[in-house]
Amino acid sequence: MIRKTLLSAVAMTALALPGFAQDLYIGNAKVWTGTDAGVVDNAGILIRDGEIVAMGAGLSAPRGGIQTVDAEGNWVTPGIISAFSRTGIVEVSAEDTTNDTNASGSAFSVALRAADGFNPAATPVAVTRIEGVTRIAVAPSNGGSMIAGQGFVADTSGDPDSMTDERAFVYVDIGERGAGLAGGSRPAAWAALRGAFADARGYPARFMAHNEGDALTRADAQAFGDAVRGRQLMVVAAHRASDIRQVIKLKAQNTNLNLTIVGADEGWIVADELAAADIPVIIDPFQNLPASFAQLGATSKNAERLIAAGVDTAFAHLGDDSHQARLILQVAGNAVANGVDFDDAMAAITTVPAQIYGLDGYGTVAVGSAGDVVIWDGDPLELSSAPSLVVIDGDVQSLESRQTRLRDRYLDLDESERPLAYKN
C-alpha cells in the first residue's frame, strides 16, 4: 500500500524533529493546484521551513540531506479547509463539562472567544486530520444571544500553538434561532442586530455614564468595533431567501463590511443577487431536504446554481459539525454528482475558504505557498480513497487516532488475549 510507503519514508524524519518543519521533496506527483496552471502531472513538489519553493512538472529533487517522497504518481492536493465547524470545543456533546461551543448562562456575547476553549488535543482533531482536512475554522454556537461571539482558525496538528488566528470572525445568526434569542421574531433579531451596531459604532462615548448600550454591554461593544466596521469578517447565518434578501440590504448600507452567510439553502433563488453583492456563502450541499420552514426551498442543485451564478462559494458539513467536519469531502464528491464541476468543488474546499478567511498562501499548491500539502491513495472526492500523508506547515503528520489505535488493537486480537467471559 503507497499508505505504508510513505509512511516508512518520511517516519524516521518525523520522530528525530517533531515540531519543526522539514525540508521535503515529493515527486511523480498529480497536483491539483488550485491555481491558474491546473492539474500538473509527474510534478515535483520541494518544501522549505513550511513554505513550497519549487513546483512544477519534472521537477527533481535536490541532492542531498532532504527526505523525499515518491507520489506514485498519486493526487496530491493543498491541505483541505474546513469552512465551519466546531471541532475542538466540544469532546461530548451530551457532556456539559466537555461542551464550551455556548455559554448560555453568560452575561457576553461578542466578547465570547471560542479559542479560549479550543482542546487541540481533543478527539475529534486527529479523526478530522487523518481525512486530509490541515485548517478548520471553529465558530462558537448561540447560547444566550443571536451574536455567539469569536470564532477562530486553527490547523489540526494537535499542537498547543495550533492556532492560526484566533479572532478571525464574529459569528451572527439571524435565522430562525436568532430570531428565537432575540425576543421571538425576525422583526427582534434585526432591531436587537441594528442596536449592537449602533452600541459598537459609538464605543467609548456611549458608554462614559454606564456599562450599558442599547444592545450591548461595554465589552460587548469594544469586541464587535472590528466586525462592523469592515476590519474583521462577519460570518452571518441565514437559510431562508428573505434572511439572505436582508443580509444583502445590510450590506448595502454598510458598504465596508466584510460579510459570508453560512447556510444559504435557499442561496439559488437570490443567487444573482448575491453575486452583485460580493457576498460569499458557505453552505452543505448535502442539505437537500425541507427541514424547516426556513428550508422549504432546498435543493441538490443549490451549489450548482449558486457557482455558476459566480457566487464564491465553499462548503462544510453544517451536521454533526462537531465530530464530523471530515465529511467535507463526501458532500464536496456529492455536490459533483449532482453538477458542480469538479475543479469548483475542490476549489470549495480548499481556495475559497482560504480566501474567506483571509488565509494568505492557503488553498493552493503554488511557489510561495504554505506546506499545507495531501497525497491521496485515489481521487480525493471518491469516498473509498484517503490520504496516504498529511503535511501541515512542512510538518509530516500521523494518521492515527484514538479510533485507528483501537482498530489496531483488537482488529486481530489472539482469543487466548481476550478476557474470560461469564462460566456457566
Given for the second form:
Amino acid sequence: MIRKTLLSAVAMTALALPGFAQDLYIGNAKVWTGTDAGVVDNAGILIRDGEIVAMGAGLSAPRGGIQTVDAEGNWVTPGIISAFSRTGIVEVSAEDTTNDTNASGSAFSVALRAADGFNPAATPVAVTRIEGVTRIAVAPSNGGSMIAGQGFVADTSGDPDSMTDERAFVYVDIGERGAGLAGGSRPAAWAALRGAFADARGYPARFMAHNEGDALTRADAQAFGDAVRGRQLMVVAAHRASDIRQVIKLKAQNTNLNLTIVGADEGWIVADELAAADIPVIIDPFQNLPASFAQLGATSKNAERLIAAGVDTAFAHLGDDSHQARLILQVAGNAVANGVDFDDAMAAITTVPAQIYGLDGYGTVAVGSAGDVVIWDGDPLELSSAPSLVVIDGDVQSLESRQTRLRDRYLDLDESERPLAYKN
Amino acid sequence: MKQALFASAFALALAGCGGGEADKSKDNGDKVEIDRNPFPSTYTPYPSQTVLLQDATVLDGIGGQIENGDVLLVDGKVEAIGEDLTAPDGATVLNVSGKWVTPGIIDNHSHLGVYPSPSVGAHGDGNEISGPVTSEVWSEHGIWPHDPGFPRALAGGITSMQILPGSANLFGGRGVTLKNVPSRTVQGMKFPDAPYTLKMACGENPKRVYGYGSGRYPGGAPYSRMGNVAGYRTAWIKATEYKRKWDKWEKEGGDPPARDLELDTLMGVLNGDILVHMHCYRGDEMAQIMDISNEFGYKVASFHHAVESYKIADKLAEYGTCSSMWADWWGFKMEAYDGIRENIPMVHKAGACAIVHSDSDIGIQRLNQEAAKALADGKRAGIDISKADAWQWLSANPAKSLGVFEKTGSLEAGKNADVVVWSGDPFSVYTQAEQVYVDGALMYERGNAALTPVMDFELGQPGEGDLK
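Take the protein just shown as the form predicted on its own and give its structure as the form predicted together with its partner chain.
Next comes the full complex, this chain leading.
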C-alpha cells in the first residue's frame, strides 16, 4: 500500500484503508495553521507516527516510499473540534435503551462518567467524522441532578482506542434546568453547589461518621475532588447575565477553579467581566431568540462582541448536539456573516476548544501538532464545501457512513431485476 | 334587549366588512347561514413605492436566472422582470449590482406563534392533545402574533409561512397561511384568500402520545401504527357520511344536519377546499397514506419531514404530491433514523415536488442555507441541479402546496411583490437578506432600526429584538 505517486485527495480516499497507520505527506496545501503563521500557501505537511513532524511552504515529499496526497491548492485545516456534544452516547435520541446521555433514576451525579457509555461505533460518530470533525468533547446531560457527571474527549475514528481523555470535565447546569433539578429555584441550585463543594473538599473526613454529605453521596464527593481543586475542568451551563456573574463570583472566591461557561446567550452583557476573570465560553451563534427568560438578551452579535472583548470563545451546535454536532462549520460561517473574523471563527472550532480542554497539540497544523488534519474541497466554512480527506492521528479515515450507504442504495430506484435490499 | 341589539349590530358590522369569501349557503327555506370564514383576513398591503431593482443576479423562482437583471415593483406587484428595464417616473431606482434578488421564501412548516419565544409553559398552544382526532381546532386560535420569532424569520427572507398545529394527533387541526407582517391580531397576518389546511400525522407521535402517554396524556387508541390507520379511516368514514348529509341538504333543503366542527374540517378536505399537510417520516407509511387518500377521494398536498422520501421518490412523483424536508436532520427518533443529506435533491431528481421546510424558529431564519447544503450534497452524489431550479424548493413549491402560487412564490409579472434582496449569492453561508419586501412594501432592511420590527415582548428587555 506504499504509494510513490501523487494522488488527488479524492483518489486517495478511495484507496485508503481506515485505521491504516502509516506516514503521510500532503502537498500543495493552503494551510490554515491555527498559529501565528496564519495561512501558509503551497505548503507541504509531513506526518510520521501520528504527529506532524514538518510543515511549511515548499516542503516537498521526502525521499523513499511514503503515502502522498496532493491537496491541489485546497484548504487544509486542523481537524475540527466539537466543543460540546453528545455524539457517541446516544444512537436514537427518543429510544431510551439507546440513549446514555442521562439517568434520571440514578442515585449518583458527579460519579457518572459519560465515557462509560461511549460507543465509538455509534452511527453519529462516522456521520460527524466525514464532515471534518475529528475530536468531540462529550458531556452527559442532566437527568436527576444539576451536576450531570463527567464528560470526555474522544476522536471520531470509530476505533476502540478513540478515547482522548476519559475524565475531561465535570458538567454542571446552574441555569433554569439546574434550578429545577435542585428543587425549584436558583438559590436551591447554588446551595446545592456550595454543599457539593464542601462535600468534595471534606472528603473523606466528613464521610467517616455517616455516608451522606450535604449534597453528594460518598462516590460523588470523591469524584468531585479534582474539579473543586482546579485539577479538572468544570463546564457550567448558564445563559442569563446574572447567572454568569454568579459563576464569575464563584471563581473569584475559588481562584484555583478551571471554569468554562457553556450557553452564555447573554454573555455579551458581561463580556468584559468574563475576559477579566479569564473564563472561556462555548456558545451557539445560531441562538438569537429569547427562548427563555434566561435568554432575553440572545443576539446574533453575541460571538462578535465576546471575541472583541477578549473572551476565549468556542462555538458548538447546541440545538442538536448528538446527531448534528457536524453543523458547527455552518454555525461558524454564520458567525462570520454576523461580524466575526474568519480566523476567529476557525479558532472557535479548533484552537479555542483545544485550549479549553487542555488538548495540547490539537487544533493546529504545526510541527509537533497531532496528525488530525482535513483537506477541504473549498472554503471550510462554506455550505458547498466538504472534506475530501480526513486524517486522525495520522490515519486516513473512511468517508463512508451509514447515511452514504443508504444514499448509494437508493440513488437508482430500479428494482426490475432484484429488490433494492440486494444492493449492498 | 340592549344586549340583543348590540349582538345584531355586531353581526351587521362583520357582514359589512366582507373581508373574506364567506360562503353562505343560500336560503332554502330555513334561513340557515353558515359562515365558512368567520375569522376573515384583515391584512392589506402596506404603502409601497415604485421600486426598480437594477443589475442584480435575479432568480425568478421558476427555474430562470438572469445576470444583470432588473425587477420592477409597482403597486405592490411585480410589474416586470428582465434586462435593462426602464424606470417609470418617480420610481426609486436601487442599483443592487453584485447582489441577488429572489422571490421571498415561504416556509410551509412553522410553529411560530403557537410555540413562541419564550417557550414557557403558558405559551404551549400548538398541540390540542385532548384526543387523537382534533380537526375541530384551528392553529390561528393559538397564535400569539407577538412572537419574536416572526421578525427573526423576516430577517431571513421569509415573506409567508404556514403555521401548523403540532403532530401529537392523527388529525391535529387546521393550519393557516400568514403573511410575515407584524400585526396586533392574527387576522391582520392572514394571507388573503389562502385556503385552509389540515395537519395530520403519521407514525410515532400519535401512538406515543395516546397509547403510551405514560399517564401524562389521555391514553387510549392509537397504540400502534395499525391503530393510526384505523383512526384515519374511521374519521374519514364519518366525514363521508357527514358530507353526504350536507350535500343532500344543499340539494333538497329541509332541516339542516347538526353542525360538527370536527367534521366540518374533514368535509372541507373531501370537498377539495382544505389542503392536507401530513407529518410522515417513513416511506412505507407515506405509501399507505396515499392509498387511504385514494380510498376516500382526497389528495395529500405535502408530506412533511418526509425523511425517507428518497426511498419512494418515484411513487411520490407518480401520485403528485410534495415532500417538505430538512436538509440534514436525522436520528432523533426511530422514524428519522434513515435520514440522509441527499433526500431533497433525490426527490427533485425523481421529478417529485421538493420543498425545504424548517419546523424550527432557528431553521426558519436560514432556509436558503438548507437549500444550499442539499444542492451541494446532491451535486457530490452526481445530481446536478441549478441554483435557479433549486430556488423552487424555497418559494414556488411551498406556494403550490399552500394553494397560493397564483399570487406569490415567483417573480412573474402580476404576482405579489414578495421579494428579497440578498447581499450576495444566497447559497453562500456569508450571505444575508438585506431587504425584504412584502407586497411591495419594504418591511425589513438590515442595519436599519427603523425597518426592523420589535415585538411587544422584547421592548424594554435586554436584547430588544436583537437591536441592542
